[in-house]
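To begin, one chain is listed below as structure tokens, in the form predicted on its own.
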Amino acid sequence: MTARRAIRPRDRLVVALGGNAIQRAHDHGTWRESVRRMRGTARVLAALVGPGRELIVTHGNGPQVGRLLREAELGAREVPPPPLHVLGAESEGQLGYLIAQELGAALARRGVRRTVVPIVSRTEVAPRDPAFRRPTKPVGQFYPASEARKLRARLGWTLAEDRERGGWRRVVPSPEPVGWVEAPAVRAMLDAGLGARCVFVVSGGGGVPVVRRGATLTGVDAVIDKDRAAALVARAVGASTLAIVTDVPGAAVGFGTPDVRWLGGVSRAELARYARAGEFGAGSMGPKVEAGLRFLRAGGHRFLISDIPTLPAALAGRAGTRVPR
């Protein structure tokens, strides 16, 4: 009997959803809130799906897991407190939830027959990342000094001063992801034909952090960076495009002055001379220009960047901005 080839479509999409897709910053962060602004971001995601593209979602989960570990310290005293890695489990549930029931809904009445199939995902990095040293990433809320010095002595945490803002906030390693657990298994199911029937929503957040000791993967309190997350997914199950969706419509030189100029079609050499021109923040839109260049360099043939408005026309080349290989 012949073997059964693998599918291969046309054109394998990933898409990775900043936080604003879900909950902007002037937002309350009320569950009422995050339904209607992904509402809005499905309607776009379900007119990208059809015959011969495969849909993956990543996405966020940075105003989420602030929630939660406040719940978490406001009921510490009744309630052990979790660790970070699985406050961000937690996240992925609760996103992936919501991204189903809304995608869903959305692709439903489009006439579109694909069940969105949300995977808590784990990510693993180094043990001996030098990330482990150096606590960089801001997680939580901020605390006035007095306070810090509480929170440091008595949950031992790393706390660092904000002084453009006020205050202090818990500092977390952020490590490089050097795996995705889950890898093997979802890209065995797109390419035994599941793409064309299921929309997989992975590595929220980055995904849980894990460290590997002999068989045993282990979680560990970090931050994963969801860019350099999504690049890893999308290179995982062999995306032809990564679309990385951020507040504003495409990367941009001179940004912040008035010469500012907005990048569209632009050459990956170009790119990446401008990358080292120090023209895109460490903070924001570097980190989303360095997963894209990683992509491409692992043989992905094209990167976008663009906001939830304007992704449908940056995939058909008229907005946002497109890198080719």
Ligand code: ADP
Second form
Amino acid sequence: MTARRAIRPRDRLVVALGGNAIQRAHDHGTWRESVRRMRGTARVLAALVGPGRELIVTHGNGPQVGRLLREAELGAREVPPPPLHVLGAESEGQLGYLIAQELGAALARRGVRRTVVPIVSRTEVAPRDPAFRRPTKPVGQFYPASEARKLRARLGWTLAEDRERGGWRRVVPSPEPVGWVEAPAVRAMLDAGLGARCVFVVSGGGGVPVVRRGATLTGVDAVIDKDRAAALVARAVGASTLAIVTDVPGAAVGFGTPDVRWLGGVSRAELARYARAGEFGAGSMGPKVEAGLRFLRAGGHRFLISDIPTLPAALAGRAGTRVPR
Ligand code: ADP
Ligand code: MG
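May I ask for the structure of the form predicted together with adenosine-5'-diphosphate now, the form predicted on its own having been displayed?
Whole complex next, starting from this chain.
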């Protein structure tokens, strides 16, 4: 062991990027726009990488997979539409490429010699997961009621009404991730010291959901919550820090009320108490907090929630929501 390592323990950091790191609500979703967004994110991430720190990146894919679904739908007369799990793999490919391009360039500009290595990942789910009987996760675009009825009859989709936004959307199961298929390979590479030479991009969009039947893994039409998958990734690589990066600077209590209070340093017990009290949005902040608590219970050292601009200060212990073990 070198002297430097003895003084400064290595930080193995997993950063989970929310969809907005790449595409925002009012964006058109053009490639140029995605490049611009990612460039800003990459600049911040690159500055975090250094001798004392390894970086593993994971990310959401909501807007991208929504667009691929729409393309498949519009092109169906000419090109057979691929199943949702294949679109998930496509989104991992395109986002892995984007992150490799931009983060690779940002690292090189700082003189950091690390190769960004995207890995199309699969996430195992249980075939009997109750989520398969009760699809809840909306994907893709909104349809009027008449179109929703047709899609249900023609394609066997489950559709649910979104009263707030006035329309129907396809809903798919969101099963619990139980295993990350590529974990042994990535873990072995990190254990061999490759974390000092590579930044791995893994489990994009939560990974492609697969079920195991004997020796075969079969893709299934479902989506995996990227925050839950991030907890799995962080545990699998033995991360010291899990940072979930989103579009707000942290978690808050009384969110959306005049008495909102942003959480800074907070204990695990306190955070768990707020979660039980229902302080965190069910499909948004809730899964992040849950993921963090799981990671810490499994031996992680610290859990952070922040937005991209706040991330460096959050890592330095000065901003964001910070939860120690
Ligand atoms: P991501 O793409 O990063 O997963 P989400 O929209 O799923 O983003 O989650 C972030 C959102 O969670 C915030 O924009 C905010 O509106 C919402 N949210 C719900 N409850 C809270 C809370 N208690 N504190 C902070 N944000 C919250
Ligand atoms: Mg989310």
